[in-house]
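First, one chain by itself in structure tokens, the form predicted alone.
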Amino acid sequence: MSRPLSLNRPEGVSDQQVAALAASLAASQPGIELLAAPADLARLSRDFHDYSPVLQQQLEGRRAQLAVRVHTVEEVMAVAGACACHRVPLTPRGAGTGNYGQCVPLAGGVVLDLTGLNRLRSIDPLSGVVEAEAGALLGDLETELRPAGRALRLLPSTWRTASLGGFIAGGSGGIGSLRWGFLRDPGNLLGLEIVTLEMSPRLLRFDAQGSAPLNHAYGTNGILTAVRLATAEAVIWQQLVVDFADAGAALAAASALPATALLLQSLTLLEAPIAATLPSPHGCPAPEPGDHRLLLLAAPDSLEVLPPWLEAHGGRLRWQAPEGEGRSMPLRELGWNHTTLHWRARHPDWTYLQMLLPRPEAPLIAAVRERWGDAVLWHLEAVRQDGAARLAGLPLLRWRGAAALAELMDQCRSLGAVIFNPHVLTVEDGGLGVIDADQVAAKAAHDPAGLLNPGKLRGWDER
């Protein structure tokens, strides 16, 4: 199911050699804050890989020996060069709000805190176009594009908390992908600013072409300094609950509702047990006993026609309200992988698994239930693929062990469904499990010595 943790350690790195990294910087750099204490090194080796029992095992006491939190340009190259010239490991890391251990240094060495670096450099007032600094948070970019009519287009779950480099380099898609697709798909990411892992450390500019090896790429193959990306016009949203007594016709009616002319910019499914659970938004009535709940956010001139097409097809409207308003948790922190966030806290024994779900989806979710009964809940998210409307399946899955979780990963392929395996540390196995040779070939030009967060881009260890 996952391949041997291979550390790629190189040769001869010791805490002597870290020391002496740090000295050299503290010497230079005056002003860049170097951490080493017990607490903050693993706080800052870590991100939310304990929602998978493989990876929490594999990753356990993994430590950066030194971390450092930037605040210029000039300070990460200070970095890069220091680690080039040393000879080691760098891993750059955002908030560290993944899921996948992108930030978890494997061999050691120096994590690179970029939180410090969080301008928002430009907003073209014409086409909305975006630039700001890897460690800039997506919910203050919101803030700060607010005042110009534009927003994000793509956002994850942890949108308040997440940092714009992070999303980047570790995520994919989230609240949006039901118009805007993936941040892979052409339109979206614009161009990058990186740093070079090189004794003598290079700024490198991108276009949205040159941009597309280190998209996605867990930072193995350069240091995100700056983004640039289009934001969409912005809209108050407005959030729907609707709940289903039956759970064919709340599946036909997420399938079928991305094919009006509805602007939607979210739509989540969640089974019964899965609603149950979940908090609501304040004053919204909890659903009934056996109800499946479909939450929505749509455009205000929707609700003209959504309220009774949702009555048609089998829903009741139980609670609306626009976005921003009151202090209610907002439904953007109920879906995506806040859901398992949300299930977990109550059940620490369950993970879950990530698909793109044939069409039409009910067959295999039949199989899957007659095969694993309640072990398995089904959380759908509704995602735009190839310009195409699709359902994506975020299932949560009552720990069984390793073999249960490849035998469910094997019947759902069997079925149909593309397998994205939250359960692995490398960019390749949790894709499309496929080698990308431009990724490589980045990795090759940006850090020759393979310094940049070894041991996770499976590519570069099997040349």
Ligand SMILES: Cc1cc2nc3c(=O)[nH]c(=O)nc-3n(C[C@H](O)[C@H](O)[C@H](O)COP(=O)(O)OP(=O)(O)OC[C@H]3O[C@@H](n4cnc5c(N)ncnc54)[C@H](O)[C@@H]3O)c2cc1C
The other form holds:
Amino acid sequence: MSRPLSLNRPEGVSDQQVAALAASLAASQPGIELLAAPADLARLSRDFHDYSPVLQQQLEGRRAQLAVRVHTVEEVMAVAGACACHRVPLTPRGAGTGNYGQCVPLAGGVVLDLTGLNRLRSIDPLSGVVEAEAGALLGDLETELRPAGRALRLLPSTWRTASLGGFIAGGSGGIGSLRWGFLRDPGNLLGLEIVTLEMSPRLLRFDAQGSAPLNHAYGTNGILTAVRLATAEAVIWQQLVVDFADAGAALAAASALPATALLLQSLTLLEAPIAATLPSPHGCPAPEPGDHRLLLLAAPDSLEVLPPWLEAHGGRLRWQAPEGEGRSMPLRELGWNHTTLHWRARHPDWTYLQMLLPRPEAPLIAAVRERWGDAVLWHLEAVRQDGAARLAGLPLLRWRGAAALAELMDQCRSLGAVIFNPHVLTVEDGGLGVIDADQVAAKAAHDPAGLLNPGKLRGWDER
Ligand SMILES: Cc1cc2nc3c(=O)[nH]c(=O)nc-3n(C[C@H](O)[C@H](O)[C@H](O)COP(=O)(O)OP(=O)(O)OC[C@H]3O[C@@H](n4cnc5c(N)ncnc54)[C@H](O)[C@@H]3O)c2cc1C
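Next up, the form predicted together with the ligand. The previous block was the form predicted alone.
And the full complex, kicking off with our chain again.
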């Protein structure tokens, strides 16, 4: 299951090489921020891969030799050019909230912190199309879009802290995936501006089609400096917490709700032990022992129909409040990988898996229960996959070693699930396992020396 780290990468970056690079940058870009203190290098070489015991072991001790914080596209070009001239690897970094070690530099060199490159460039008042610099935080963008009546279509549950460029390069979907599918679905990402890693770096702009190979490529084939996205109308989402005494009824409701005409932004289903462990929003009662919990973000016009619909399907509405009111923990920070975060805060010896479940879902869930008992607990999210409503599983697993993990993945695959393995380092192995020739071609065109985030694009290493 876990592959050895790719060593097909620029080897032997000496401290002298990095010192020469730092000196050349300091001379040519007097305002640029260079960070070389061990604490800074450790902090900026980390992300949230510790959810995976496999990655934790593989990435132990991987560190950048220099971190550079940029604020302008010109500075990004200067760093790219210097890295190419000195043959030093460069790993782009947003907020460092990725889960697969995406921004951990495997080959040392430079980590480029892009969070200072964070301006909203434009919002088209007619179409709502937004262009922003890649380091902009998604939460800040949401705030800036609101006066125009617009909102981002898709957000990770780390929406407050994650960057736009990091979401495009390293994320996949999340809140909103029930309506808008995933970032790679045509129509969400409309364009990119990138800097190439060459001795004379180029600033390139791509339309939606040209951007596709750089979408979810872990920053291996271009440094994103700006992103153009389609947006959605802003809605004040209503948060609903609904409890079910019966697991079958809860699953049936979660499968049926996305097929109604109710406008939903997210739907999270938590099996009883998870529901009992996660925090409840202020004023929301804890679930009764054994109750399963459905978390919904629904449009205000759904509120006449939703409560009786849920009741008719065996649910009990326990709490309801519009988003943004009070200081309560928002429901959007209880789903997706925040479920894993909250669970692991209490159970650090657990990890997780990601999969698209087959329809119907119940036979797979029952077979896994039969084999693994309560060492696997189900957390489901409603998504739109190729235009159809589906349930994704982010089950929590008691860690029993790599062999047990591989067995569970094999079992789920054999029952029709599509696994997105969060315990691997490369773009391909975390996805469908296949090499995307367009991603590799984009790397050849934009990073001919293979210096961008080395070791993360298997198609490049194996070409
Ligand atoms: C609790 C928790 C919940 C999460 N929930 C979700 C979720 O719902 N959906 C989801 O998709 N993800 C989720 N994630 C993963 C992660 O938070 C998101 O994908 C986030 O958008 C990553 O943004 P970032 O700025 O932190 O990126 P980083 O972690 O900094 O970087 C991610 C990748 O993008 C590359 N990169 C960053 N910026 C650039 C750039 N400008 N140019 C080129 N490459 C770049 C990096 O090299 C790295 O490979 C979650 C993580 C945690 C810890």
